[in-house]
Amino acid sequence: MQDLPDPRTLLAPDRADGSIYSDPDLYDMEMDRIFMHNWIWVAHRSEIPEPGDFITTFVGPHPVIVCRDRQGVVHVMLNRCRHRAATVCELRRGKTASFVCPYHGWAYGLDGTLRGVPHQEGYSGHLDKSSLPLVNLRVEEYNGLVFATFDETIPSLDSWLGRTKPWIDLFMKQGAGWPVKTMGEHKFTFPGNWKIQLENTTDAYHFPIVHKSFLDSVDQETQDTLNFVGGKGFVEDLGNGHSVMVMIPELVDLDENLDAPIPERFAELAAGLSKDYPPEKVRQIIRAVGGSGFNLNLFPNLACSMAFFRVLRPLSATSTEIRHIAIGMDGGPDVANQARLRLHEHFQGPMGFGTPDDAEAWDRVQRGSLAGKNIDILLNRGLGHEAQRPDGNLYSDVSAETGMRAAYRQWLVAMTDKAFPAEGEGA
């Protein structure tokens, strides 16, 4: 038998062995040690709203129905008839008052229990409905963001988000003061592995560089409020793999600086919004268009990126599939919400200037990652430049790779329940 590759021996604080991105016996662990083992996003509660919404999601490779039963609550369930396998439901959303299996018709409640069975009578002996209900997971939700995990003893969801909260609070005022919904979504798949896109987020060293053509699509303003390397802006570890990268500081609460000058490109919006709103609630909502200052990592598999959720699902070592969510305001203006999409599909759109140089960068670091033997990926830029806060938290320049960093201490421990020191704390 082949023995199981030691993940202690392929990270250091500052580094990691490249065959991190596409060993299959690593990939292996990874889906059993952190995807099984951890918090995952499935889902946000605009997508359920009314009871008898469902979703169709996965949680690492196992596909779920993410669905709001006839009293409200939200369940996780295996996407898996209990008598021979085949899936319930293939429909990505819908509406419905059951599931029903299509290969025998068993029938599903919304909250997995087994109602019926058909040909009951052709089992020997008493059929236990009740011991047959589609395998549900822990599920809890924080401000909207619903999350699911297979492990029954893992701390609660508010203790593994930790210092991420005020931070997810701010996100979601990008409701302009309605709750925040989604808006529809653009999927692909990269030929790579699921790290990389999670060590992009919180890297704001490449904006400049990848994103040079979506720089030189927009007015100069937005281009001065995008060069954000050197300037004031930090990267900071929120413990439990979780990061944050404030580029635009001033934009980091939108209920803030209200007073500011309403950008040049947002004129002819705000002055439309005027005809409804007053000019307060008209600044509000153009902050809110304009997305907030900040990406938030939450380790393992979402993003809140500056105006969208990011969403990683692993397919194997070396395919990843990527979806980002639009989000917008839920009884906000539509003109401010078609002013949010169509930010969105230029930067994230498969047409757009931002997502398809990413998805080119990350190819190439799969690539590229297969070119020798023993050859390391750096990760140690800002390492040892840290400041400190009042409150004892460390961060670091933007550009730092602290975020990745982070990521890869609470990779460390799902994988071995060991870690390296936290950065500041020494060897």
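Take the two forms, superpose them, and find the largest set of C-alpha atoms that agree within 1.5 Å; that set is the rigid core. Nothing here was measured: the structure is a model prediction, and the numbers come from that model. Positions refer to the first chain, counted from 1. What changes on going to the form predicted in complex with its partner chain:
Once the rigid core is used as the reference frame, the Cα position of residue 125 differs between the two forms by 2 Å or more.
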Contents of the next structure:
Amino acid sequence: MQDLPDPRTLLAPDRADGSIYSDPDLYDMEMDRIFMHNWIWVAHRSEIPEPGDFITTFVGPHPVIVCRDRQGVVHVMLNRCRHRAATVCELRRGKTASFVCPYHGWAYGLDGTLRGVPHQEGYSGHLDKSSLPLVNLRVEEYNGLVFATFDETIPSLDSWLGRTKPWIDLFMKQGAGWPVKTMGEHKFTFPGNWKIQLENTTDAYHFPIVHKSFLDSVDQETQDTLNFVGGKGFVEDLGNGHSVMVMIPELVDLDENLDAPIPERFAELAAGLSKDYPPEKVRQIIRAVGGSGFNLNLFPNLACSMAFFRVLRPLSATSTEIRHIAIGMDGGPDVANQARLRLHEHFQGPMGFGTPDDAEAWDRVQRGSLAGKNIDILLNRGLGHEAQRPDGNLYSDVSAETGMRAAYRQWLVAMTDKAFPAEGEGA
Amino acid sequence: MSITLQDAVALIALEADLLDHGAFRDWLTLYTPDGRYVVPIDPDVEDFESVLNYAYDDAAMREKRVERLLGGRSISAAPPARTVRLLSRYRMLETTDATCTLRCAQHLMELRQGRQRDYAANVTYRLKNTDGGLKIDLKVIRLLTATEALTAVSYIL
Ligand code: FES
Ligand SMILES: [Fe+2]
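Could you output the structure for the form predicted in complex with its partner chain, given that the previous block was the form predicted alone?
What follows is the entire complex, opening with the chain shown before.
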């Protein structure tokens, strides 16, 4: 067997080697050690609200079906027939009573149980159907976020999410008292490594530079709100590779500051809502429509990013798919949800005013990283004034690379089962 | 007299020519004040307002889109991709003296930073007779690949 790359030689606490974006052997290790042995986000509860509802998606490179069975239990099952491996479902979403493989007709229940095999007599008693269900992954859920893993031995989702849970709860306040629901998605690819995208949702530093043309297209008040680099925000390491980047501290808890004035750009929407809702509720809805003031990054594939979910999927060492899933208020006023959709379209997606510029920057990182050899990617911004909260969390200013350092620290743990040498030992 | 296929195609060909030659501000004048420019995701959707689209532009958003392309402050559009588009397979779905609905095929080639890509689309136009002549009241671009993962489209389809 060929020598595997040694991840410890590629990463130090404050920098990484450029080859982490393109080494195919390293990528194969990541697909195994990270994407098969950590909790991977697969769905939001609202995508499969009823028994029989399903979506198809991926855990790393593995195609899966996420399905709610008759008892309401969510299953995440490999999309692979136990006969000769055909995918049993190619629909993006739907509702069904069973999954029937199109090749030879093996039929599986919503929990993956193999129920029917055409002409079973051909196996002359040698086929034990009970031993051939669709392969079920381990599934756990927190506040509507559904995660799955291949690994039966890793700690519970609850302990994995740990200190991120209060932030998830804050993020879900965008329901304005209603449950959060997904409302469609923008899906696009860029020719670069998945970690470039992982870094980006904890990178406030780029915002005023890359998103100039977006900022040009919004009113002065919004520009001021988004002028957060150098402001009072912060990035905090939440453990296990997770981090939060608070860009707009006033918009951390959407149920607070309800008497703050309604931004000019929402005046018309507020006037419309006032016909149906009392003033207090109108203000709550308006604050929710604007989205949260932070990005919560959950290692390795989900970010709860201001007003949407950002989901990444590695396609190869040098290609990544990204989905920006719009969210809204399940049962909330249509006009408010439509306002959210228009805001999402304005920034996100292949024709948004933000995403194409992000994608261009990531594309350039990938191409530039191929220049030369043994040249570092710097991850040291904000390190000089990084400090520790009483609970131990490291934090620094809003444009610090604290969140990236957190993610790479976890990356190394996952890749090697070992962390950096203790402080002072050097790397 | 009903709007003729010839008049409708003349307007649409003018739009295509303006877009391929970067005359974005002139392009803005082809639309009615209430006109919409829509690039949906869902192939079957008609009620664009209630769902997520790639683009759902009223006059204000169209103007902003044009400023973004011409402003030189967007790294993905400085310079914008160059495009060449072909429109064909015209069919007038309905026509009166006030409005008409026309459907056609569009094949667009894009070149940016050495990468050439192409997009096929069914395009539906609703055109309207106004005091200023025939204008676009609605353009819906249904990309063949709308439900697939796309790459950044930093120009006007
Ligand atoms: S491969 Fe599925 S039934 Fe044969
Ligand atoms: Fe960005």
